[in-house]
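The chain that follows stands alone, in the form predicted on its own, written as structure tokens.
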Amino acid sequence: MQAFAETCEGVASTTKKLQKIAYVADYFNSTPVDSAAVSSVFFSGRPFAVWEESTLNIGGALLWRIVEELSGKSGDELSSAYRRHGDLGAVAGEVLTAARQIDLSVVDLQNRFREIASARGPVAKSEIVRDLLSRVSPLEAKYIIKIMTGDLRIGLKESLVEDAIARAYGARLKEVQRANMLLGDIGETLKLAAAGKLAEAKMRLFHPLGFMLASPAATAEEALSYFEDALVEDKYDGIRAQAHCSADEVRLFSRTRDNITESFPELPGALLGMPQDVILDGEIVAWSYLEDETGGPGRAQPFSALQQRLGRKKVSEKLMQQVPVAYLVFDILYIGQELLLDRPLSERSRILDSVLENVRRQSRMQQAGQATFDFPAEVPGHVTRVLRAPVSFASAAAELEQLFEAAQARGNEGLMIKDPQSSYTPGRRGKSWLKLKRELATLDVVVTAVEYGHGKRIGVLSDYTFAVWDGERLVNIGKAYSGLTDLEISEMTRWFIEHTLEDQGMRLLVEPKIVLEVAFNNMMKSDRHNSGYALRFPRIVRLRPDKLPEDADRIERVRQIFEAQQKS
């Protein structure tokens, strides 16, 4: 463990991208391929591979105590310590003085992360992490906190590990790419890449894999200067859901690659019974059931409907009465044993129009209330959960104006506007995929700090201060203190509190984990932030559980924002 750290220290010392790729492939040459192997996941800042659904459960205040009591420091000093790092493990690396007592090998770290993640209980969680804390030298002690968190800080993605493990094994960095992408695990990853087989890699179904973004189309007329016949559809104000199905079992993985099956219970039943293995691509959105003007199977409701569902283990069969879901797919990504993202679009659409045909012909052949599969069918009562999301064509500006105003009358957000020739390339965002939307601009921020409020808030958390991305570090943006309801606040004070890494009274520093969404009136240049922007009557729309931290927008954003703003 201690060569992993110091190699992460000559990553951390430099800015280039080939010399940080390069301290990772010499560390992989210099260690045994199962040392390596598990190496690689902890460089991507994390304990275990992403597809494992283990975590440690560990809040940072826990892990602010038990930095507090080893070091003896007091609060303050310890406060002083997070102003200059703004890092825990950091922190952790300066103030722990106790001498190395173990040998501890990254196999035996993931070992006593394993423990940790199964052990029941903050007391039993922090008892091993006490232990382990004061057993190893400061400098190690360091990067276990960092991994612990899920941010190592040192400018060092997976894309670049996957470079490393390229350059250190020889391989192609594509054959890497694709391995790690269908595996969902790059330690395996590197064992292939070591061992030359690379190529044997298959798709491990029940792996969420990265999902395609849209970047947004200011006008129409930008929108077709991209290319000239589009696929259209409507933009649903809903939370993206990869849905991966077998005869037997069906699991819902979010944006943010969590598994959110037990949210909607009434979804799996509805996509039982696929004749092969398949991944789809679609929507999540609360939906009324009702027939629409048109005599179709009703329409998708505001997001503030389907927030009464996210994030619940236990759904009642009330709430899902109250507010019944619909899945409405769009892409699909995997069937039997091809992977199909390298196909078109169009050539992906002919494919899912099929499967689901097949699936609703089986389904009409069944009688009513007992199809294993629940797309629109002729059976009278037969309750749609799973819908094929409708598809139009535009080529001209008009059509794609028409299009946009039909959407927005069905109370839909607006247009998702796609290349029929286009790949499926995931965790990008290109011109391939566009999203038109006529409205104030917003932000995917992070919650870098919450305070309490005042009035009938005071003793909870309730104004949130807010940053974006620029290059490797959050930049604070604004603050705001309305948008959210008295529920949402008094579950996100719970949340804060645990993971709080500094307490300066009436102000907490907090974890960056959390995503909102935040409208604004305008924009304007100002030094209360180190952004160097402030937002006017800034507010928060909504709370962003489906997206990552580094989803949130980047400043390269705000200034785009800025300069339209100037011109208008």
Given for the second form:
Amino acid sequence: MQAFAETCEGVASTTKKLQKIAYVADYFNSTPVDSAAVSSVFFSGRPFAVWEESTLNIGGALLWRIVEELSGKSGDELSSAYRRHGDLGAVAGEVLTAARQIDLSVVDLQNRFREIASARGPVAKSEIVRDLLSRVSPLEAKYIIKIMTGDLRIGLKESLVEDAIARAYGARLKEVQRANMLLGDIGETLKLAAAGKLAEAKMRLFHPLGFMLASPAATAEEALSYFEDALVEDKYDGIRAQAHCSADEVRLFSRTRDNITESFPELPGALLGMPQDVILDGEIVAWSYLEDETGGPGRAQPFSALQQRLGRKKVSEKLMQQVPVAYLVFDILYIGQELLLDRPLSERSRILDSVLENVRRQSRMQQAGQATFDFPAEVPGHVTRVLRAPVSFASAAAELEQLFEAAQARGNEGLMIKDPQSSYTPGRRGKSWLKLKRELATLDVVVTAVEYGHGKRIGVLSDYTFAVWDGERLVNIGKAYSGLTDLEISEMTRWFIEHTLEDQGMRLLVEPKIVLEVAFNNMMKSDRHNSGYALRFPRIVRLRPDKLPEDADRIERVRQIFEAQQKS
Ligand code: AMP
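Would you mind giving the form predicted in complex with adenosine monophosphate, to go alongside the form predicted on its own above?
Then the entire complex follows, led off by the chain already shown.
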């Protein structure tokens, strides 16, 4: 573990990517393959492989208390160290003193992480952590805490770890990337690379793949500047889900690759009994199966309706009836033994049509939808749960405008505009998928500090300061007071108290984990916040529990919006 921590120090000491890659590759070369494999997961800032469902479930506030106790420092001393470093791991590295040390290997450490994940309750968890941190060097403690909080902050992304694997074992980067994408496990990828067997990496059902992401387009004209003929779908306001379906099992994964099947017990049934294994991509939305005012067969409901269904392990019959959901499928990534990612969207789309048509024919109990907005009428007693997201085509801005208005009239957020020739690129945000939304611009931001409110919100943390990324750093850009429901605010208050890093009285610095989508009227240059920008009339559109902090927007996008605004 000491060698791992020293390598991290080396990586942090340079901003040059090649140098970072060289440090990690040298470390891999000097380490047995099993340890290198575990280290590659740690270098990616995680305690466990992406596909694994274990989580440590230990809050920053608890870690803070353990560091306070082991170091014997006062809360004030710790706070001032935190202000200097902005990172609890680095604080621990500074304030902890050398203890009677054990020789902890990275494999031992991962075993301890597994014990923490399976321990029940904060008391049992903190005992293991305290014991662990009291027996390692301050430098090891620094990186153990960083891995536990999910971010090494040494300028090393998983993509650079892939580079280092390619370099250490003389493999081609493209093959390393492909194996990692298929396996969702950088450690397994490293083992295959070391054995010269990357070509053997096979897609495994129930190991989620990365999701293809979309870039924003400001106007219909801009959208059509990237490709001439567009495949167009409504942009549904729900949560993204990847469905892995075998003949007798279905699992749903969120964008953060968590297994969310238990939250939607009514969906798997509609996807069971496929003639072949498939992986589908789509959006889960709250859906009204009632006829709408135009006599239509129902429509997607706003995200706020779906929110009541999120994050629940147990879902009551009553809630399922109160907030019915549908899975709107728009892509297929795998069928039989074949991975479809490299096929153009137009082909994937045809394959998807026929798969869902088959499901419809096969399943007497439940029906899947057709590729039009005339969703099939309800079979008495049974409701449609899986729908093919309807597709249109457009090659002129005026056509897109019309589709945009129709989508909004159906209550959807806007349009997704896709290049029919494009392959599916997991985890990448390119120009092959574009999103055209209602608000001129919204930003995805990370909450960094919270304050108690005024008036009826006096006892709750309702004022949020939020930030965007500037390189590896979060820089504040605004503060917003409203937009969430009372219930959300009270749930968030509990979370923030549990995840406070520094209590400044009325204001708490919190772990930067919560992502919000914020809208605003315009943007100004300002030295009020350390990003150098401020938002005018910022309002919270919604919480984004489906996004990780690293998915939040970057300062480059802020600059782009600011410049576009100056021109208009
Ligand atoms: P955003 O979350 O604002 O970055 O927009 C991208 C998200 O829109 C995707 O990750 C999906 O969750 C969602 N979405 C809704 N409808 C579609 C669709 N038809 N195609 C692709 N993504 C969609």
